[in-house]
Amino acid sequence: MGETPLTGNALEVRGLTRAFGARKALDKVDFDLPEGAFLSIFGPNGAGKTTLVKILTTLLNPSAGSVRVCGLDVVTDAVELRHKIGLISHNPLLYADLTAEENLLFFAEMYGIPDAEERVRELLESVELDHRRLDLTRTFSRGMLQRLSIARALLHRPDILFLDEPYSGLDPHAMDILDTLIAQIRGEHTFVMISHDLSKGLELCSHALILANGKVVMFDERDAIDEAAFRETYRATVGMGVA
């Protein structure tokens, strides 16, 4: 285990870079995140954000810096960070020729979730699949396998959740679905959301970053944050028109 963590803080990122060859995806990222947090990541295409979002859940590693994740270190304590943390991203990496019933307990074994079933039966109910749960999720549409991809995600009660781009092809009575299950479980997770839809992401969030060429343009807490400013520099830096 690494050195002992900062007190209350989901994140604690420190001078983060991710090079890949001569180009730097991520240059010297710094911030911090408090427990119970959620935070939308705002940027354009190539910005860093999913170079960012990979390190915060071991699926990369930083080329320099550290980063600390539920007080453990993304490289050393990888394996057990696993355990704590879910993620919804653009793949919904479920298995097509298994029933959404059947998918939910594959992970559930994986995580060794007691009253699997039980745990199953609640997730479905939640996400408004549990009419389909016998189906094979490749008749699924995009905003089915979504729901259940967020289902899967929550299935261990993970401390801290990332969403890639969660309401991305989504219709809006998934999006509806999806609005209502984050406020439901608000309380209990610490977030992190990637979005293009500024009105979105600063409606849900407590803390806005806005990432441009791999470094911090913005970062700062929901309620210091002039909209109008905020939306400004996200035009200027990004270069690109409000989502």
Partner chain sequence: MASASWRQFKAILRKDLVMEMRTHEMITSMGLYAILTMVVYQIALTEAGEALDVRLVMPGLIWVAFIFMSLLGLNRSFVHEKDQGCIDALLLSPVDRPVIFFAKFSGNLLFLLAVEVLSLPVFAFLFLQGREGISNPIWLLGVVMLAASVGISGVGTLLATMTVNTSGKDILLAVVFVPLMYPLLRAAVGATFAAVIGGPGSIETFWSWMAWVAGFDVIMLLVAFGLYEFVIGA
Given for the second form:
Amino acid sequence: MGETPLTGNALEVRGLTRAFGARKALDKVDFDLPEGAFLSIFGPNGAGKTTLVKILTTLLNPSAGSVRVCGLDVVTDAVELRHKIGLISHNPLLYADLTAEENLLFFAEMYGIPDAEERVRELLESVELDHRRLDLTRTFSRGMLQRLSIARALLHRPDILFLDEPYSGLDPHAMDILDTLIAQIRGEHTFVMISHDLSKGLELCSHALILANGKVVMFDERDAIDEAAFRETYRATVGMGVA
Amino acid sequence: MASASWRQFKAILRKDLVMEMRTHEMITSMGLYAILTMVVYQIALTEAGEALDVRLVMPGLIWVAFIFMSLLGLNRSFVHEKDQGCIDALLLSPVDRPVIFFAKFSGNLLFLLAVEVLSLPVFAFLFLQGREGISNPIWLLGVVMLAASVGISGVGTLLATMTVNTSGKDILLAVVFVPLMYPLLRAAVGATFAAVIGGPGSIETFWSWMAWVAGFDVIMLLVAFGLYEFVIGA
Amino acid sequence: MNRTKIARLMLALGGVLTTAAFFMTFFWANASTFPDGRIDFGQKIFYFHVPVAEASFLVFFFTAFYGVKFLMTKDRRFDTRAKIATEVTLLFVLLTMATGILWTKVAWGVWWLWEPRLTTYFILTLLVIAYFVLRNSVEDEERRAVYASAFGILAFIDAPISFFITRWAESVHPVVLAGGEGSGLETPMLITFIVAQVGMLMLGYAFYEMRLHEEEIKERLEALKVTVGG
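Let's see the other form, the form predicted together with its partner chain, since the form predicted alone is already up.
And the full complex, kicking off with our chain again.
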């Protein structure tokens, strides 16, 4: 699906600024993320994490700077890029009055997936929801919704997956299932995760980024990070920007 | 690309129809509203009794009912999208924003027309029995209803996309929507009046009011279409 | 000369001109009398009512103009300009309504008539109020700016349609400046009218510019707070 980016980088963020008037949600953010990496983004509330992910997923445009995801520009190549990204949020992003199967078939239509029914059945099986495929998602538990949400995000076989606090609101059992699912697909995708949970985020990631007041405070590979020092930096930033 | 947009258009419209068939949310609330309005009309007109030719006020009464009825439907139409953040999933998919506009607009138009077509005979049954009927051919009413509902749904879809993201969305939609609809309603009432009362020259009057309706539709739909991408992305 | 000074000058000049026009209507352009020789005092309001009404349309144009510019650039300054233009529009529309109602009472014997200009003005007033209600209902600043711009554009297009449709549905309002039998203005009246109109536009500009200045200072203060890290 599509050509491989020449640099081999899944993300290339250069001087990314997002501002409205004087307020800067993101201020000259720079970083590269290689393909196949798992990036965890940490930071206090209002640090710009959600804004960053919204720009990377083409939902917002940058005010200045350039952003390439999978080698595609988020502004000029937005429609093409949307074929390559998936999002799993703490919000399920599913229609409550459609069945599990109808939800997936609807999004399959939106993406123009060939053999949609086949693909939907396969995904429902992999998230262990095939027995509930004809039930309205209104009747689903939080954990089931999150599994279905993962199936929706994987429908079009995206190259890069964004996880926006996927663990928030999940019970321990649902967290286990999510862990297993992520472990299964880990090798096939690049991951970008927003997390409030430092231990969880560090456990999963290959790269870590701390954002505060719209600026990158720290960005490094997991192996190069001294965990104690990292925790100290994180704690220092959490106080920042919180009014 | 064009065929992809058409496929996405159908998918969104079908999804909205399936959900409506399942919940009956919009049709029920709009239909009930129409019936309640008629009860209120009965109270309003009762003292006038036989002295009043209901046909003189009928065009105004039905458009009052239709415009407020449409507000109910429009408010509902984006609640599903907002509920669990579905609108983000929709915007994340490779769909051109105008496709979303036309699909939501078509759905709203269909629901509005359905309730209009159901409530008009009820109105005639309750208020026009034993009185003089509608003078000009009845299909003229169909023409006004279709054309004016296009304008209502078009501008309404744009405004509902905004107001769903605001505090106090139900009231706000009425506040921004009704004044904007003034010219369209004025022309729709004029055309409906010409169709109902009849008389010499009424067909010409009807069509000249319809020219206003059509003009409003074309101008406002183009503007709404042009603004939609900005509004839905905000 | 900077913009603030120009605005102050305009405010002074506009004040002088509109006041002058007020006196001119009594002592110079005193042409309008009833057939029995009484002076038509009701007519005096024309020199205030029409200039302010025309100024309101002109200012409302800037709501839509800056709305378009904002959507093209997403530059917050244009939204601020659109907002202030709408504030001045609201002021002028309310003044037009007030003077119009007075005149209607004097000339037609009733406070209100659903005739084209009153109706249009009523709708315009509602649209301008709705603009601010919409602004106040949106939390996020950028979203607020986008919605307000879109609504401002729609409202500006809607207003003339409302005007022409009500006019088309038959007007009983006098059309003073459009010519026609006995509707022309004599020279003193015309000059008085022009003085009032120019004065009113200057006032409009001054109000706009001074509010903008105030708003820009506020924004600069906010920017400073952000830099200082407050």
